Structures are given as C-alpha cells and as structure tokens.
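The data below hold one chain only, encoded as structure tokens and taken in the form predicted on its own.
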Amino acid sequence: MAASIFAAVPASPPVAVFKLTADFREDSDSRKVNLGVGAYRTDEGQPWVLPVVKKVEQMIANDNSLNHEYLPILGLPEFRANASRIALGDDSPAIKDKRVGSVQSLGGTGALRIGAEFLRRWYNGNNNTATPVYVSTPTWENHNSVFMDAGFKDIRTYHYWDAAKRGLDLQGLLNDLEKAPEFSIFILHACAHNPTGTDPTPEQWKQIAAVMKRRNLFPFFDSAYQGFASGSLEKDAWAVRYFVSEGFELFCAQSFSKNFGLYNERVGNLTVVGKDADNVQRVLSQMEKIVRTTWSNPPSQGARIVATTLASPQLFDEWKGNVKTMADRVLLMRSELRSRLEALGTPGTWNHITEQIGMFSFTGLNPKQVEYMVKEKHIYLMASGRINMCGLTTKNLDYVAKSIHEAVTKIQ
C-alpha cells in the first residue's frame, strides 16, 4: 500500500499545562503537589461544584418547559444580556444607550476567537492581517495562538512584568503604547493578569487609557476572573467600566469557567461596546456569519445555569457568596505561603505573593529552580515559575514552602 497521506504531519508538542497534569497523575510519590492546573481546588485538593450551581441544575432538570431545540446563533438572549450587564454594571450608560451587544461563545477562548476573526475581517477597514496585535510580556499562551490562527501576521509584545521588582513595568507599558502604530489592537487582562497576578491600579489604568485614547488604540479585554480575583464583581470590572466611561469602542471576552466552576460547560460571552446602536447591530450581523461557520450554534446548559443565576436577586446573592468563598481561600493561601517563606528566611523578598491577585502567582523561581521542584520535590509548576494558589492546602503548605526555600537556597 502507498504511504499514508498524513506521513509528513509532524507531531505537535503537548500543551504545557496539560502535560504537567499528566505527569503529575503518573507520579506515584505520596508527597506530590500539583500547582500547575488552572482550576479552583478546595482545601482537600478537590474540584468544587458551587452550591448555587447545584441548585440551579436541579431547577433546570425539573423545568418541563425546557427542551433541546437550537438556540439563536448568537446564543441565549437572557445569558448574553446578563453577562454583559455584570461586565459593564447595572447603571452602564452604554447599555442604556443600546450600544452594547454580545455573542455567546465556547468559553473565553471562543469569545477571543470570534472577536479576533471579526477584527481581522472588518476592523478599521477589511482584511486587516497586517494590523499589529499587542500582547503583554508574559501573557496567557493562547492569546498569541488565537490571533495568529485568525490570520493576523504581526503579533507584538508590550512591556508588563518587571522581573527585578516583581511587579508592573508601568513606564515600559506606557512607552510601548506611545510607540504603537495608530489603530493597533491591545489585548488587556481585565483583572488577575495571567500568569503574573499583577494588575494596574485604578490610577495606572487611567494613565493607560489616556494614552490609548490619544493614540487611537483598540482595547480588547480578556475577563476570565471577574469576582474570583478580589471577591468583588465591581472591583474586578473596574478597568473595563472605566474604558467604557471614557468613550472607547471595545471588546470584552468573558469566561464563566472560574467564577461559576463551569470549566467543561464552556460558557463564554463576547461583549461588544460601540459608538451607537446601529454600529453594534452591523457588527453582530457579521459575527453571526462567523459563528455560523465556526460552531453554528452554542450549547445551552451552561448558559442557562449562568442566566438563571444572574437574573434572580436571591440566586445572584448566593453566587456572589460562593465566589467570595473561592476568592477568600486564595487570599488566605497567599498570606500563609508568604508568612512561611519569610519565617524560613528564604532569600529574596516575598511581598509580591500577597500583592498579586487571582488564581496565579508569579513566584520568581527560575527554570532550574522549577526543575528542582518537579524532579526532586514532586511539586509540579509551570517552567515560568507560575503557580496556582488553589493547589496549596493547609496540609501541603509547609512542604511547599520548605521546598521553595531549598530550591532558592541550593539552585541559583
């Protein structure tokens, strides 16, 4: 027989975070700890189904009026409206002026992809493959891939992380904004920057917005952790709402994986804010065409869970309490890890552990120290030194802190 027509296909390297989890599962050492997984875990190290989600799932199961007919192409209307409402706020003038639209998507990644595909086709003209797209250094690895796969040819980076001071490089960021060509697209993390956990302050966001407005730069927010980062929906949406108040047209990709614990339901939304209702409706008409040939029609279960929860004042309050439970546990693990490292006299400063926010912390460990942690201590974390704070528990904190201390002390 002839050789396979797929014979020349090279094997792609595995996705790092999933490879890390696979390696963790195969490790038989009783001390092993997984600090790589991008999902919430309880203090017992287990996934958590939010109590409000369990309640709403029962409500949906018992609702005989529901069926499995197709949703509209753009998604469940009540989900889309409520998702955009929590991003922009109940009193958002943009919503009142009817210059907000949205698209239900397959998770936050799907929202990014639909937005990227639209921008490549229609942003500031058409066929915009040469428009520069800027992502932070570092950023979530999918940002680069999504925009490249959508056809953008010029993916650039902007300064963000200052490794020396383990914080935000604001001046470098502002300089890059100033130098970027007009109408460039900037991917901005709305809160809980992944992977650094370092966010601009409101005053710094104001400086960023001022330059972006003057330079005619387009903000594309990625909001994956609203409520989960600080425990406050309002605080975590501050940047997006401020940019809207400043008159920006913008996109905001929303994910409900983390803040609802609906990881495998793939619940996302792309919020579109335009100058007026007419512009938004034309944008949505083009996005509808993109969705039609991408997934054609979105799934309903996760969207119904979110929509039902957000539309009911009682369920909404219960959900906010559930989200605060998760956020508070992360904040506790941050303070506990920092206090242990400082008590051990671990070389360096560790205040960044508590100054960062959200699920992830950029520890400052270098690749050799990470390798030591994995191979010698069976503690699994990303090569960048990023750890998921939810992987820490009251049972493994001492072991992890001592292992970090060893790694920093022994390995330079």
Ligand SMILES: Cc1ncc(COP(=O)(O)O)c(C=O)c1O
Second form
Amino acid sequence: MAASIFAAVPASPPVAVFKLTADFREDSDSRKVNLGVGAYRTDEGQPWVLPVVKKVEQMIANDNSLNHEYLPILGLPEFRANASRIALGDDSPAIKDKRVGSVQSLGGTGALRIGAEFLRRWYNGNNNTATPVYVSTPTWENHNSVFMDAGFKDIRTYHYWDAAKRGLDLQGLLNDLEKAPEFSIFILHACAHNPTGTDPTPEQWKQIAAVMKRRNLFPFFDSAYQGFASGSLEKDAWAVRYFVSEGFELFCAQSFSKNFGLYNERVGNLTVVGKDADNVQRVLSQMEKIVRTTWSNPPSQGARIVATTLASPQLFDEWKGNVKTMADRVLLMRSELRSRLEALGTPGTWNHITEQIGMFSFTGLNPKQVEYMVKEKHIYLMASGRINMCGLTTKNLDYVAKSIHEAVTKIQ
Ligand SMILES: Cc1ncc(COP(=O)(O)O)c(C=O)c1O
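Alternate state requested, the form predicted together with the named molecule (shown: the form predicted on its own):
What follows is the entire complex, opening with the chain shown before.
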C-alpha cells in the first residue's frame, strides 16, 4: 500500500488547558481538585446553568413563532444591538450617532478572529500583514495564534505583569506604548485580565489612553468577563467606555460564554466603533464578506437567549443577580484562601489573592511548585501558576491551602 498522503503531518501538542482537564478526569485520587478549567463552578464543584437562562430557554421552546431558518450573515439584529449596548452603555453617544456596528460571532474567539481578519485586509492600508500587533505578557494563550492565523507577521509583546510586586507594570506598559510604531494594534483586556487577574485602575487607563491617542495606536479590546470582575456591568466596561468617550475608533470582542454560562453555545459579538455611520457601514459590509466564507451565518440559540434576556428589564435584572452570585462566590473564595494561607504562615505575601479580580488568580507558584501540586497533591493548575478561583469550594479550601503551603515551603 502507498504511504498515507498525511504521512508527513507532524503531531501538534495538545492545548494545555484542555489537556489539564483530561488528566484531571483520569485521576482516580479522591482528593483531586481542578483549578485549571476556565469555567464557573458551584460550591459543589458543578457547572451552573444560570436560572435566568433556564427560564428563557423554556420561553424559546414554547414560542411557536420561532423556527430554524438561517440568521442574517451578521447575526440576529436584536442580539447585536443589545450586546453592543451593554458594552458601551445605554446612553452611549456613539450609539446615538449611529457609529456603532456589531457582528454576531462564535464566542469571543470568533469576534477576535473576524476582527483580526478584517484588520489584516483593510487596516492601515490594505492587505497589511506587517502592522505590529501587541499582546500583553502574559496573555490568554490564544491571542497570539488568532492574529498569526489571520496573517499578521509581527506579533509583539508589551510589558504588563510585574512578577516581583505581583501587580501591573504600568511604567513598562507606558514605555512600550511610546516605543511602538504608530498605528500598531494593541490587544487590551477590558477587565479581569487573563491570566493575572490584574487590571489597570481608571487613573492608569487614562494614562494608557493618552499615550495611545497621541501615538495613533489602535485599541482592540477583549471583553470576556464583563460582570465577572466586579459584579457590575458598568464598572467592568469602564475602560472601553472611557476610550470611546475619548474619541477612539476601536473594536471590542465580547464573549457571553462566562457571564451567561453559555460556553458551548458559542455566543459572542464584535462591537465596532467608528468615526461616523458611513464608515461603520462600509466596515460591516467587508465583515459580512469575511463571515460568509468563515461560518456563513451564526447559530441562533445562544444569541436568542442573550437577546431575550438583555431586552427585557425584568430578565435583565435577574441576569445581573445571577452574575453577581457568581462574582460574589469568587470573591468569597479569594478571601477564604488568603486568610488560610496567612493563618498557616505560608512564606510570602498573599494580599494579591484578594486584590486580583475575575475568575483567575496568578498565585506566584513557580513551575516546580506547580508540578508538585499536580503530581503529589492531585491539584491541577496551569504551569504559569494561574488558578481558577471557581475550582475552590468550602470543602476543598483547607486541602488546597495546606498543599500550597507545602509546595512553597518544600520546593524552591
Ligand atoms: C481573555 C479571553 N478572551 C477570549 C476568550 C474566549 O471566549 P469564548 O469561549 O467565548 O470564545 C477567553 C476564554 O477563556 C478569554 O479568557
């Protein structure tokens, strides 16, 4: 038999976070804990279908006017409008001026990808693959690859995390903004920075925006955790809204995976803010071309759930309550973990655990300590030391805290 035409295809390494979950599933130790997964868990360690989502799913199932016809290429109009409204605010002047456009996407990843494809074709001169794209160090692992796969050739990093002080390296970040070639693209985490859980303060955002404006740098916000960081949709959208108020043209990739718990429905939106309605319409017409050859048109179920919820004042309030339930549980786990580590006298300072926000915390554990946690303690976390606070429960907190204590004291 002739050799396979795929014989020369090299095996690609597995995606780290999915591999971690697979290893966790196979582990038969009863003490095992998964702090790797990027999803919300209840205090029983279970996934949570938001009560408002269950209710709206029933409403959709009972609505005989709905069918399974194709959606328009750019998506469900009421979903797109409401998604952009929660990013930019009810009284956004940009919305009033009709200079906001939206593209329904397959999750936040799809929004990033459509945005990246568009920029590669049309930003700063057409077919421009040489424009530098800057991502934070560290960042969500997919940022690099999404922009690379869209054709960008010059992906760079900007300073973000200061390991020594376990906080934002503002000066490093501002220096990188000053040094970047004009018109470079900057991927900014709108809130709840993944993986560090460390966001700029409003004052720091103002400094960032001032340099970006002066140097003509393009902000591409990634908003995957609106509501999760502080429990408030408004606070978590502060940076995006501030940039809009400063007159920036920008993109904002929104994910509804986490704040609606709709991970597998793939619900996202790309909000485009331009200078005027005419510009935005032309941009959307090009995005329509990109979507047509990518997924042709998006799925409807998740978008219907989100649109129905956001459009009804009563359901909207219920949803905000559900988001707050999740955010509050994360906050509780943060303070419980910190107080346990401090009570144990674990070397180092642990205030960063409560100062960081969102789902993730950058513990500061080094790769060897992480390996000890995984191999000896059956506690699964990313090699970077990132933990998902939702993996903690009132039942496993003591065990996790003692294990971190052991890892830090035994392994340097
Ligand atoms: C920073 C960041 N951006 C985007 C995403 C992608 O979200 P989605 O699952 O909706 O594609 C994630 C998911 O983990 C994320 O953490």
